[in-house]
Structures are given as C-alpha cells and as structure tokens.
Amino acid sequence: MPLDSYHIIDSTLREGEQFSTAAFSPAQKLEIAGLLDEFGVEMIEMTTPCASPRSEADIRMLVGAGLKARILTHIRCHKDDALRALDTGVHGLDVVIGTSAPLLEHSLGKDINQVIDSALDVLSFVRQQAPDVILRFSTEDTFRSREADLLRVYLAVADLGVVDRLGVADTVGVALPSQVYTMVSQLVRLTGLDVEFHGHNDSGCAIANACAALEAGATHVDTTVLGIGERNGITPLGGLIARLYTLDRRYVAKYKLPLLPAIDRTVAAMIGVDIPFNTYITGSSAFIHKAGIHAKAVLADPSTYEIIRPQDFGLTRQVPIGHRLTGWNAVRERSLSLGLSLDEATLRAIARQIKHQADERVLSAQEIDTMLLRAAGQEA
C-alpha cells in the first residue's frame, strides 16, 4: 500500500470548472491554485488549452506563476490537442479516451481497435515533440468497460514504452471498491507503471473507491475541494485527508492541514455555496457534540468520540447546552469556564431547569450564562 508515498492531483481548475455554478476568474484561478500549492498538492489540473482562449491563458499564468506543485492539463486523445497544450509550457499532459460501449458508440464512433491505434499514435506523437513532459494516459468510463477490451488497451499503452502513468476512471460513479481494488492491482502488476484513480460520487463511492485504489497500489488520487465537478462531482479534497488521517496520521503529515477550512471556505464563496453542514473535517457539525453522554465523555477524553483532532486543522470542537439533551457535565465546563465554582447538586439543578425550558425553545448561550452567574452570586 503506498498510503506513505501517494500524490494528490487536485482538479478544482478542471473537474471543478465542470460544477454547476462554478465560473473561476483568472485571479480567482490563482488564489485556489495558490492555497492549494501552500497545502501542499503535488500536481493541479486545468481545463484544457481548447475549451475556450481564456483557458489557454490562464494555463500560461499559472505555469508561469512559480508554484510548487506541478500544473497538468486534460485533453482528448487528439495530437492538435497535445500541441496546443505542450505550447502552453504545461508540465503534464492527462491524455483522455473512452472505452465503455455507449461512448464507443455515441461519442467516438470508433471500436477498441481504432482506440488502440489512435493512442498509441499521440502518445508516441506527445514523446517525440516533448520528451520530459508528465505524460499519463486514461480510459474514460472504465468500469463500464470490458475488462478485456481495457487490458488490451492499458497493455498496448504499457508496452509502448512512453507514458508515466495510467488512469482509471469512474466517469459516472458506478464502481465498487472492490472493482477498483481488483483494476488498480491488475494494472500495477502486469504493468509496473504509476496508476492514478479518479472518482466520481454519483453513489456515495468517491472517497471509498479512492482508498481503495490506493490500497491496491494506485500512487495518484484526483479531488476537487468540496468535491465539486461534473454532476455530483469527484473526491473531496477534505473528505480524502479526513479518511487517510483516521487511518494513520503520518499520512496526512506532509500537508498543510490548518489550511483546508480555508482553503473550502474560498471556494464555497467563489461558487456561491454553503460548505454543507455534515462536509468532512469543515462542515458546521464536524466537532460537535450535544447529547449529554457524548459531552461527558468528549470533555474527559475527546478520542472517546472524535477520531479526528480539530486542532490539527486549526478547528475546535463545540459543546451546545441550551437544548434538552444537555448533561450536568457539560454545564459545569461552561461554569468552569467562566471561573465559577458551583457544587454539583446546583449544576444538576441547572441541567434540570436547561431541559425543561429548551423543551419550548433552544436556550442562547448568554440565558445559559445568566443561570450559571445568578447561581453563583454574581449578576448577568
């Protein structure tokens, strides 16, 4: 399992660009690029040169904005694509054609074996005019692919000696984590080339066929912050970082972590967007804890229930106790909080009172702090 030594290629410019309500300006572009180059991201993919004149330019920008992180753009497995994405100066190129059957036959009218063919001409074409660009080839829809039809093509690629590394993709979210297991370890073994994985989320699948991939041998992963993309979008950025940091911490270390809020704040604005309440890590509820169990527990010993430490990312957890599921427990750090020393009966008693009015009504925590003053002594 690479988990210690995977990559990131982080696609908010690209897939991201593909949202419903996403509209990045160019200055926009930079600042994303430039947090996500300050987090840490090993590569980020833009939309390619020909979408659009103002794709092409803002490539040439972000090449020319001394990053760290290495910038990749998306194209069509066509060779006036590849030029005018290697005029760019773009580091990588992210070679892209379907294989499934409704893309076959709906979209390039072509059989596996013209496929094969128009591949290998470009790739060969892309080393020839460009011998030390990032070079990675990928199927579109995979996993709506013949699996023999794929190992025919990622076997030629493999076999034509000049690619860097291989994709998969599950272009409409239908793969299982197991078939990703089984692809990504296929390709690993009868290749020996980098593998990189890109998920969509249509079912829920994106962050667990992600893992997957990586466990099976994959060194790259595509996100998008806040998952954004096509449709329902691709791996969360944040949601990717969360479910490798609850494996082992070390894998997440070489990352900026106190930066994501950020860095998901950013973009929610930019698309105009909450970050939805239950986002991993940044979502509104992430480091909350309200039933009076759950706080009695997570003030004595957070790991009771958090398995993630909001303080590495510059987060901190919340205990409400204005509402009927509070515990005496809770109200006494709040007490203690505010440098009073109340006597466990009078918190109780305080709890008790807290329960029956927030049966009505959710109580503020200034009418919480009230209680607790004139309990002491002291005034509001």
Ligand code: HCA
Contents of the next structure:
Amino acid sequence: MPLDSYHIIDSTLREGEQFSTAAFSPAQKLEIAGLLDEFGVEMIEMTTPCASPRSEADIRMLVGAGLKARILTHIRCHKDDALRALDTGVHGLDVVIGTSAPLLEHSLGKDINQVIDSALDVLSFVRQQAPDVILRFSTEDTFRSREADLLRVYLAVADLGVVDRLGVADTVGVALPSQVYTMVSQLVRLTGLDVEFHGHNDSGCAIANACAALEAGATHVDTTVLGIGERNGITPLGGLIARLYTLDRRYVAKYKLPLLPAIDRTVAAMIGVDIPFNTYITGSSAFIHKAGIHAKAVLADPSTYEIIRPQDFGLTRQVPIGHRLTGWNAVRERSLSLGLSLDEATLRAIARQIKHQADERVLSAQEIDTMLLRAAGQEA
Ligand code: HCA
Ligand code: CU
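Now that the form predicted alone has been shown, please provide the structure of the form predicted in complex with the ligand.
Expanding to the full complex; the earlier chain stays at the top.
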C-alpha cells in the first residue's frame, strides 16, 4: 500500500524558488538540501539549468554534495533543455508540458496531437541519451485539461515504455480530493507506473489532495518547506507530515521529525517571513491549550486534545494561565511546577482573581507567579 512506501519530492529549491520573496544563494541551497536530506526526503527537485547560469551551477553543486536524496531538475519538454540538464549529471529529469485549454492556446500554441508528438519525441530522446536517468513526465494544469486528452497523452507516454513516473499537477489549486483520487486511481490502474502528485493551495486543498493521491495509489508527493511556491504555494512538508502522522505514526517514522522546526525556521528566515501562527506543527500556537476545560484535560492526559505529540517533533506544549478563560487546574499545575503546595480553596480563589483582573488585561506569567508565591507566603 502506497502510504507505507511513498516518497517525498521536496521542491523548495524549484517550486519554492518561485515564491515571491525567495532567492536562495548557493550556500543557502546547500543548507536547505542538507537539512532536507537529514530529515529523510527521498528526492530534491531543483530549478531548471536553463533559468540562469547560477541555477545550472547549483545543480552541479548539489549533485556533487554526496547527499542520500536524489537530485532532480524540472524542465520543459524540449530536447535542448534536456541536454543541458543531463550535462549537469543530475539524477533525474522532471519533464512537464501543458495540456489544459488555456495553456495549449496561450502558452504552447499547440494542439493535443502536437503535445503528444513532442512528449514522445523528447522522452525517447532523453532515454537514448541517458539510459539510467530517473525520468518523469507530467502534464501541467491536469485538472483543467479534458479527460479524454489526458488519457491519450498519459497512455501514449506509458506505452512508449521509457518513463519511470507519471505526474499529475493541480497547477492552479482547483482540484477536490475526490477528483484527485479518481484521476490518480485511473492512472495507476491503466499504466501500472509510479504516480506523483503536485498540488497548489489556492483554495486550501493542497494537503487533502496530496493525501487523496496517496490513498489512490500515488507513490510520490511534491512538497515545499512551509508550502512556499507560486502565489500561495503547494503542499507544505510539515502539513503533509501532520496529515500522515495523524493517520498512522508509522507512515512518517522513516523521517527525522525533530528536525522539522529547524527546517521551517531556517527557510522562513531565508525568505524573510515569520512562520505563520497556524502552520502545522511548527506554528507558534500549534501546541497552546487555553480554555480551562482544555487545560484541565490536557494536563491530565494530553491525548484528550492533542492528536500530534509535540515531543515527537522536539517541541513542548504550553498552557497559558493569565486570561479570563483560565481554570484552577492550570493554576495548580503552575504552582506545582514552582514547587508550591497550595490547597484547592486557595488555588480556586487565585483562579477567580485572575479571571477578574484578566477581564481588564491579560496577565503575564511573571504576574501569576508573583500571586502564587505570595499566596504561599513566599515573596516573589
Ligand atoms: C508551474 C509548473 C508546475 C509543475 C508541476 C509538475 C505546476 O506551473 O510552475 O511538474 O508536476 O504547478 O504545474 O509547478
Ligand atoms: Cu507548481
């Protein structure tokens, strides 16, 4: 079953470079790739060597860096692009061509028969040139393409017998999980090839769609750190991990999970953004329990309100106290961690006092500690 054996293709160094504020230096690319490799992603996709001289040099640099992850580059369906890519010694080529009506008309100026001819021509050329290169063929804007066209393209490519993997791309983030499931199942059934899913997040389904693809038999999922990419990006690495972890921790056991916070922090700093508060696992509020009822239950048994264990990612939960929703159990927990043994009536009274004051203003942790110490007869 694919969920037991899927691979992550991290595209922070390709799709992620297309994020508005991203411009990674060679040293930064090496650092990101090193972290991702240590985390355990199986493949790292880089910008085409045709983009700029630096892009080409950086592929050579990463190929020579001795990482476990295979280095791929992403190219248009052109022989010249393929030759330049192969010349870098890269381990794999991700070839893409548009198939939707808007792209056929405005981007490629080709009809679907010409797309098929060009795909077959370029792919067989690549295979002749490089018998061992990992070769993937993907259609851009898969979910706004005519299904009949898609099937013709994919079946022709599969019959050619030279590619290792087919890719489906939700380029504009329109697909629903059910559509992804149907498309991927069809490709798996009809071709028997490995299938990769690449999904944008314009309407908030990138993680769900990646999961649906895996459930349907996809073998590879594209991610980027924090989900960065064109517009608002694609499936985030941490989000995919969170999704799969909550299905079954064994699905993500092969990855070095405690490295995720450093990976997110590193890339956020490089692109000059804060990690958004609601980021899966590493957002600042991911493990904060606030209301008294939640705090009480989570302090008694974290699984009551925590589907992800923060310690699996090297993180800790927080239970803030100085607000009007607080409860005496959380106050007791804090007093115990200060080494105080206050009785229940005192703790309840302090909780009431906090609620009263916090109706005007949230109290700091320091202010709460002072209250507790005073109640225990110790000066703060
Ligand atoms: C893009 C291309 C792509 C390619 C995805 C793939 C997309 O529009 O920049 O090769 O699988 O989203 O279609 O990123
Ligand atoms: Cu994309």
